[in-house]
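One chain comes next, on its own, written as structure tokens: the form predicted on its own.
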Amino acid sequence: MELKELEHTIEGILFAAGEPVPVGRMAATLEQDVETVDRLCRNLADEYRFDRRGMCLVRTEDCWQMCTAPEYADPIRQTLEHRKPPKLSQTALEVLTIVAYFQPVTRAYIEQIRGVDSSYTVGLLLERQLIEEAGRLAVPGRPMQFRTTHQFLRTFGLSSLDELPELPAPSQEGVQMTLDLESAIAKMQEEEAGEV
């Protein structure tokens, strides 16, 4: 197959998936290696940012994924939805900030940080896809874990959870919840390996 004709290829897979897909997955069915695939994407969305189209290629973390241009956003918005989306409130804005940056984190630990049940929230973000399961944690009860979404990375912006700003520094009373968490969890994985 000619690179254009890859090129092509892979535009029409991320058309029809409508979701990030993974280049190693992609490289895989078309025969190719992951740089050449991963190359052909970066080719494809400079041609559609230089175009000004009203689609773009994004990437975030080992997945390519076609978009709406930001540009042409609102008159996207405006003809295929009737009403504007829900924003987050900052209850949710504060249970997503804890995930994006401690991740993989548990309800429990969650609500240590915020001295409050966040039952509610985790369930509201995991049902806008801001947030998704990940395994349980190694100790009794086994507490389900949880981590960001592709579609926490589309919905701020950012190619990987390494472009989040830097937290300010923690006050002496963070530090020493987290120190107590942390002795807690060993505490509880000491005493699991203990029944083994």
The other form holds:
Amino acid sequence: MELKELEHTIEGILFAAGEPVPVGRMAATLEQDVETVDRLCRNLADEYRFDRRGMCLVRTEDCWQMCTAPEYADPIRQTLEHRKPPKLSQTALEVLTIVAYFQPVTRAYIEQIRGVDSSYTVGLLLERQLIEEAGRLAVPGRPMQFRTTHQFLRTFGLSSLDELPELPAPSQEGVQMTLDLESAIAKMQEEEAGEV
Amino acid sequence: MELKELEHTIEGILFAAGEPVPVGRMAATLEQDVETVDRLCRNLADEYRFDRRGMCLVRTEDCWQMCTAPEYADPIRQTLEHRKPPKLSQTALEVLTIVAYFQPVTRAYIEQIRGVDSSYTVGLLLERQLIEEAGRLAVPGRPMQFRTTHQFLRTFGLSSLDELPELPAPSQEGVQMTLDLESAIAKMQEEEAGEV
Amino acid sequence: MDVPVYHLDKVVKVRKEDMEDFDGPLDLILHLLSKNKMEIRDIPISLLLDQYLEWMEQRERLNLEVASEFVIMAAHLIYIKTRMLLSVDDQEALSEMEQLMAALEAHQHKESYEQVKGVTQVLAQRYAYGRDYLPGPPRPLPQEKGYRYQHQPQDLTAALQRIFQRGEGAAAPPTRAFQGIVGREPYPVETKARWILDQLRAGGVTHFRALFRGNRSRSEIVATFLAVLELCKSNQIYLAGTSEDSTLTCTQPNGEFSPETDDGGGQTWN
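What's the form predicted in complex with a further copy of the same chain like, now that we've got the form predicted on its own?
Now the full complex is given, and it begins with the chain already shown.
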């Protein structure tokens, strides 16, 4: 198959899928290696962006997904009578952040960190498909664990969890303490080295 | 809005809709006349065909719909065969719900409740075998009535219509709405009865 | 050897009492734990012991005031753990260990929560933009018929709630909803009847269904059907077969269409 034709086949697949499609699965069908398919997706994504088309291609982890370009969201929503999803509440953001950074986590863990019952919020995030179930933990009671979804990555403009912003350093005192300790250790090692 | 931008907004709308979108509705949102929007859709359709892209635009009556290009059907089917079967759109779920709770109903009745043309969706549900024809109503025009099928029960894990969940208690603002709706329905039924 | 006694009251009650004093050593332990990628409850005693001994060796030569409490804590940790190892039934050691662990965990959770709260605003800004990526719906596979997705019954009530909330129930139905009820699309039954007779004379026997081929609207179909009834009534055609497969034959191949009643043939289907 010629490259342009491959590109348009991929376009058709991503259009029809309506959800993230693993690069590997496309590569298998198209009898191409993963790198080629990934490069073609990237080309297509660049073309879309350059031409300011109505759709765009979004990469999340090892998947590509076709979405509308965010700049047209308002007229699209208006025409289709879709509601703009409401902003996430501070509570929802906190629970989501805990899941994102410490996944997979149980509800009990979330509640330990937040210090309050969080079952409603966990349910809400599940419903909005920002988190999903991720198997049960092998402890008594076998509690369900949760992790973030592709939808989470997409709506937060991340292509993988590695791109999550770094957590701020712990409290001021903790930082000072750690620095002190590290410098003390360094000093100690210097001295040791000097002694040898 | 510049023409190219309009064209790409339309592209985004048709992509996100997944079903036929009336030209008039797009024209209203974009504050353009119907002819302009129709011409832009035609342009876009020609471009797609000329470039042999993965999607195509199809005109049916006064609507445009974005579909997969038939020439890529095979690789698309092969790649997506393993996915979960596609889900009904919100629109389709709404129509199906109305049929389920108020059956047998005519299309006019569905459209009265939803406030928008629903012929495409009724056709889709018929094709998916979730609803079926249920005889004609004895009023002038003898409109066809619809009811849900066994396939519907299976899809929703119900063993009979008696197991349909209770209707939701309407929200505060929804109460007035429901009353209005009910009186509208009653009035319509009276009128239908009167016409026999 | 005398058993040294350390009191960790202040540590284990870290949540209730003045935290400031004890943030330090706890943080240090946590820092070491996180550096070694360990769970609090699985602290390998040997590692702590190594570090502890190292500190003990160095502490006289270095000014390590800041870490002194860590040393005390580490010492006590090792002491408790040793007691646990020597006697499985040392309940006091067990519960003290539990308390210490709980305090450490509570402290760690508090730290995590502070960090989480610190990053939520960054994420909120990303979401404000990212929620505008609208995914398209999955399209049916080419040639896919029927419906295979499995739903929850609640999807129905949710759909109805959306209809209610949109509150468009009172909106006027579109004109096309009344198509076939009030639309003006006249197909004179008489014209249809003549057409049927012509068809039969030309082609002989015809299938009933074949008459509807090419009918473009509901009105036209109704008119064709009424014409068939009319012709049967006036014995001009003969209808045979089952409801699935029936044929029409013309009984008077040379006759003209003659309505039985005055209004019958002149009837127009609107």
